[in-house]
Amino acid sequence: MTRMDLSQFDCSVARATEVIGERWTLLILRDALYGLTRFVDFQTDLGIARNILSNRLRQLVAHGVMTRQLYQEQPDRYEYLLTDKGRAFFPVLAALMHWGDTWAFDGEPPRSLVHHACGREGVQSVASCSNCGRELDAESVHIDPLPETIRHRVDEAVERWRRLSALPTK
C-alpha cells in the first residue's frame, strides 16, 4: 500500500500529521518533554522495537522537531534534544493529555502536569483568541476560507442544523 503524503494538502492539520501523525511519535515527543533525551530511555520506557524507535527518531530530526547530538564515541551514541519547533509542541500534547483523561480514561488519570511557579495539579491547555482573549471552542470558530472540495457539503451541513435547531423542543 502506497503511502500517501500528507504535506502536499493544503492544510495545516495535514502537514502536521505528516510530521507527528505515526504511531509512536505521540509517545516520544511525551517522553521527551518528560526530559528522556537518550535512545536507549525512550526504548526502555515504551517497548518500542528498536527500528520503529530508530526511524520515528529518525524523522523527527528530518522535520527539525528533534536534533541529534552525540554524546559517547566508541561505540558512537547519541542523545535527541527537542528544538524550538518540538518544545512548541507542548500546548498539543497537554491538550491531548487534558482530552485523554476526560475521555479516555476510566477513573483517575494516572499523572497530572503539576505548575512549576505555583507547585499546583491542573494545568491544561486551553484554545483562545489572540485579539479577544475568550475561550474558543467548535461552536464558536469557522474556517476561512473552506475548502472548495467541501465547501458545498459545509454549507449544507450548516443548513440541516440550523433547521433542526429550530424545530420546537419537547
The other form holds:
Protein chains: 2
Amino acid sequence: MTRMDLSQFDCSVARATEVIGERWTLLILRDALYGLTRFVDFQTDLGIARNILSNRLRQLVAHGVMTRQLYQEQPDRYEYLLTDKGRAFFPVLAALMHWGDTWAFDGEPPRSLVHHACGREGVQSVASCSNCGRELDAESVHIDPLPETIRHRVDEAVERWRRLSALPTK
Amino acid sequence: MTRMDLSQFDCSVARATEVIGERWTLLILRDALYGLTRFVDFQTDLGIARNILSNRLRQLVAHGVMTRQLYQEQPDRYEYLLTDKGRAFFPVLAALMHWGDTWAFDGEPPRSLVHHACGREGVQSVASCSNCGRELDAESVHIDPLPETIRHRVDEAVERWRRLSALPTK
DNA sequence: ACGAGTGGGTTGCAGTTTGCAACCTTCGGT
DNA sequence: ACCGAAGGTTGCAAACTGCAACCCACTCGT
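Structure of the form predicted in complex with another copy of the chain, given the form predicted on its own:
Every component of the complex follows; first up is the chain already shown.
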C-alpha cells in the first residue's frame, strides 16, 4: 500500500508536486524566500513539529531545492540556503500569494511584496504568451500533446478553439 | 492531536495552501483546467482512489473553487466545473508547470501549453512589478510588513536592500 | 428477462504519515 | 555545576491514504 509516486507521471505539474506538494513545504519555501535560513527560525515562525521540519528540509535538500551548509564549527551548526532551483520557485509563490490575496481574504491582504528599487507595493504574476506577449488565461490555451486518457473529453473543446482561431488543423 | 489549521495564519500563501495543499488537489485542478469535468475522467486520468477523489472534489466545492452541477436526471449525474476562483488559479499552475519543465526534467518537457490565437507554444508566468513593470525575482523584493517572528533575522537583509536602492527609510 | 456496462459514489480495513512531548548532544556563559 | 541555544532524534497515538468491494439507478444488447 505504498504511496503512489507522482513523479511517475510524464507531467511537470506532477513532478513539481512530488517536490513541493507535502504539507508545510510551500510555507518553508516561503520563509526561505523571506530570508530565513535556520532550523529554529523556521520552527518558531511556523510552529511546525520539529521532526516534520527536519524531514521536510531533508526532502528539499534531496530534491536540490535547498542546501545544508555548515556555518559554524564546535559545535557544528548548519543553515539551509536556497539553490538556484529554489530561488526559481519565486514566481510560483508570487502567483500563489496573489491568488490568496484575491480569493482567500475578505478585506485587505495582510502583507504584500515590495520592490526594493521602487519602494512600492504591487507584485503581479501573470501568464503570458512568449510568442505574441498577450496575457493568457485558462480559456485561451490548450495542452499539447493531449494526454491519451483525456483525449475523448477534450477533443471537442480543442476543435472549437481551432475553428475560432481560424488556423489550419495540424 | 488534530491537524493544524493553516488558514489560521495571516498569510495568503498559508490560506491558499489550506485549499490546494493536499496531495492530488493540484493535479485535479490541472485536469479541470485541461477541460475535464467528470468524476470518472479525473479518476481514470489520475489513477487516484475513488474515496480520495470524492473527498478532494468535496473540499474544492466547499472552498468555492469548483461547483457540482447536475447535468442529467434519471439517473442524476453530476459534473464538476471550475468557478471564477478556480479559473483564476491558472497563473499559479502555469508558473508551476514552467518551473517543473525547467527544473524537474532532464530533456524536453513532455507537453506544453499552446496559445489558441497564435497556435504556438510558449507560456511564461513571470512575476513583475505593477509599478515599474520590471521583472522580479526573489532578491529584488521584500515582504512588508515583516512578520514579528522573523524580524530579527530579516531586518539586516532589508537594511542592506534599502541602502542599495538609495531610498529614504520609511 | 437477464446480464453487462456506466456514472457517481460509500464503506471497511490496513498501512503510512503527522504531531506532541520528551530526550540527546555540543558548546558558551556565569 | 547548571542553564540556554542550536540542531536535531525517538516513541507513541491520532489522523489520513489507498485498495478493494459494494451500492444504486439507470441503459443497452440479446
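Numbering follows the first chain given and starts at 1. Between two forms, the rigid core is defined as the largest C-alpha subset superposing within 1.5 Å. All values reported here derive from a predicted model rather than from experimental measurement.
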Tell me, please, whether between these two forms the C-alpha of residue 84 is shifted by 2 Å or more, with the rigid core used for superposition.
-> no
